[in-house]
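Shown here is one chain on its own, the form predicted alone, set out as structure tokens.
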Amino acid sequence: MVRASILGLGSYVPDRIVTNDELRFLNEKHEVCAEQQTETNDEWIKARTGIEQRRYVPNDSGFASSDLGLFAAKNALEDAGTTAKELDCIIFATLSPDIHFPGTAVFLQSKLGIDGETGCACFDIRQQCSGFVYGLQMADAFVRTGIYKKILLVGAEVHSHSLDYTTRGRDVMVLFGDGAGAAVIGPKETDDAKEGILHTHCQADGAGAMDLHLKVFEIAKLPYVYYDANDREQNQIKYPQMNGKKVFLNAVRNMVVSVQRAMREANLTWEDIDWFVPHQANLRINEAVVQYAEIPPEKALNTIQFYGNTTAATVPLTIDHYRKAGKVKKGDRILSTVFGAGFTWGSAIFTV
């Protein structure tokens, strides 16, 4: 029996560590100022989010999401014992694309050195924080139906360039960090029905679309982008907006239901699962999901305290973080659940 399996994992985060104490002194170029720019502090951020620090790209480097994705992709390819030339598909998940179009996957393809007339298929998906699980479902279907045999799935984000470093924007600004995670997915012959990717399920509810959004480009407007940078009411459209309470409640509810559905449809118990890896949006959300879904707390893995919310990258980045620490081992079975803007959500069960 051929099943889709994760053949390799990789991740990457920039070197710059931005602590909660430093964050309040940053300006819009994320430079440290002598005077405080945002009314917040370490205690306020940790109490509401669990975040202690995050990673940022250098503010003068020109780093894009495809650059972070490239580092993660190379690590995943090495872990899989394969080369970029063997890929026949790239799936790139991000909410911070290099440019509006074309999609970021083609930029990554070129940086991997596998572009040209015989280049592999490239997909960009925009499911924000749910991107990795959505991409995993796509890759699973592609492999099992024989459409593609070796797929690179990447989640990568550069958030630091598009945040509002003022008190007005702090509820969103304190959450996000830069980073990338990647997986190589391909076929594996096995007689074990619990090997590889066992279960994926994705859903969305467009009624929540405007509860977490970034409206800087709006196709219905002419011109598409116009604002007075000195007018705080107008320039607000270039920053992410969030209805925090509604996002929190919907995230907890849908992640709990999704976890329960995954366990039921896969016919598994928590004795069959080694680790629970939720999307890293807010530690308080994850703690609530563990409580209401009755997940053994010792099986829950979180990295938001180290990296903040890296959106499409959080799941592979968290798994790889604990692999490097020696906690997650080859053959471990993971249940991951995600929730993001859209609203979008889903769960997956797979072995690493």
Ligand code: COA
The other form holds:
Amino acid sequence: MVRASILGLGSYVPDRIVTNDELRFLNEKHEVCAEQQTETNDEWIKARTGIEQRRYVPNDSGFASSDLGLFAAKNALEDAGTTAKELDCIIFATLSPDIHFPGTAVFLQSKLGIDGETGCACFDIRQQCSGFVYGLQMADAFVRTGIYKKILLVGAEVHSHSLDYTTRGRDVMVLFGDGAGAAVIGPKETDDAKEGILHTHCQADGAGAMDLHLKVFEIAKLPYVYYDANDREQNQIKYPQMNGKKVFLNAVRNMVVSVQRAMREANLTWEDIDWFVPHQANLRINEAVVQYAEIPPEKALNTIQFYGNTTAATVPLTIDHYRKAGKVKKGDRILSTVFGAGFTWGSAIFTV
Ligand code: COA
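Okay, that one was the form predicted alone. Can I see the form predicted in complex with this ligand too?
So here's everything in the complex, that chain up top.
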């Protein structure tokens, strides 16, 4: 039997570690100032989110999401024992695209050295924290229908450039970090009915769209950038806005139902699943999901402590983190459940 499978995984985080203690002294150029810039503290951040530190790209304007994606992609290709030349499709999930258009997948394609007249298909997807599961569903369908044979799915984010480093933006700013994760998906011959991508489902509720959003511009307006980006009275529009409590409640509720739906539709029990890898937005969200969905707590993997929320990258980054730590092993079966802006959410069950 041929199944769509994850053939290789990789991740990348920048070297710079920003602890909660350092974060409050950073200005918008990521310089550590003598005076505190944001009224926040390690105790609050740890207690409310579980985050201890996050990674930031160097503050030299040299890194875009496609650059982080490139490092993760190279690691995933090596892990899959293949090369970029073999790819016939790239799916790039990000909420921090290199520029407004074209999409970031084409920049990554060039950086991988596989652009040109015979270049592969390139998709960008916009499901924020749910990007990896949405992309996996697309990749699974493409492979199973034979449209593409070797797909690179990348989630990569440079969040640190678009956060509000003042007390005004602290509810959102403390949550996010930079990072990337990637997977190579292709057909795999197997006799094991439980190998490969076993299940995916994706959902959305547009009623929550403005509860977590980043405008930057509004195309309906003339001019469509209608504020002075350097004026603090006007420039909230260039930073993410979040109704934190509503996002929290919706995340817990929808992730619990999504976990239950995935297990039911795949006809599996927790005996069949080695690891639960939820999106990493808030440790308290994930602990609540584990409790209400009755997931064995020892099977839940979290990395938000080390990386914060890296949006579309969290799932492959977390799996890769625990592979490197020797916990996740080849062939392990994972249930991954995500929730993000939109609202969007979904689950996938797959072996790695
Ligand atoms: N440091 C210190 N204090 C902060 C703070 C920070 N970084 N951010 C907010 N506060 C303050 C608030 O201003 C508020 O003060 P007040 O009581 O004087 O008004 C107080 O802390 C409590 O804020 P509240 O918003 O009620 O906290 P919370 O327990 O809901 O936690 C979040 C806030 C953002 C951590 C939480 O709502 C959350 O995680 N939401 C989901 C976020 C998410 O998952 N986003 C990504 C989705 S994929």
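Shifts are known only where both forms have a C-alpha. Numbering follows the first chain given and starts at 1. None of these values were measured; they are calculated from a predicted model. What we label the rigid core is the largest C-alpha set whose atoms superpose within 1.5 Å from one form to the other.
S.K.: Fitting the two forms on their core, which runs of three or more residues have every Cα moved by 2 Å or more between the two forms?
M.R.: Run with every C-alpha shifted by at least 2 Å: 228-233, nothing else.
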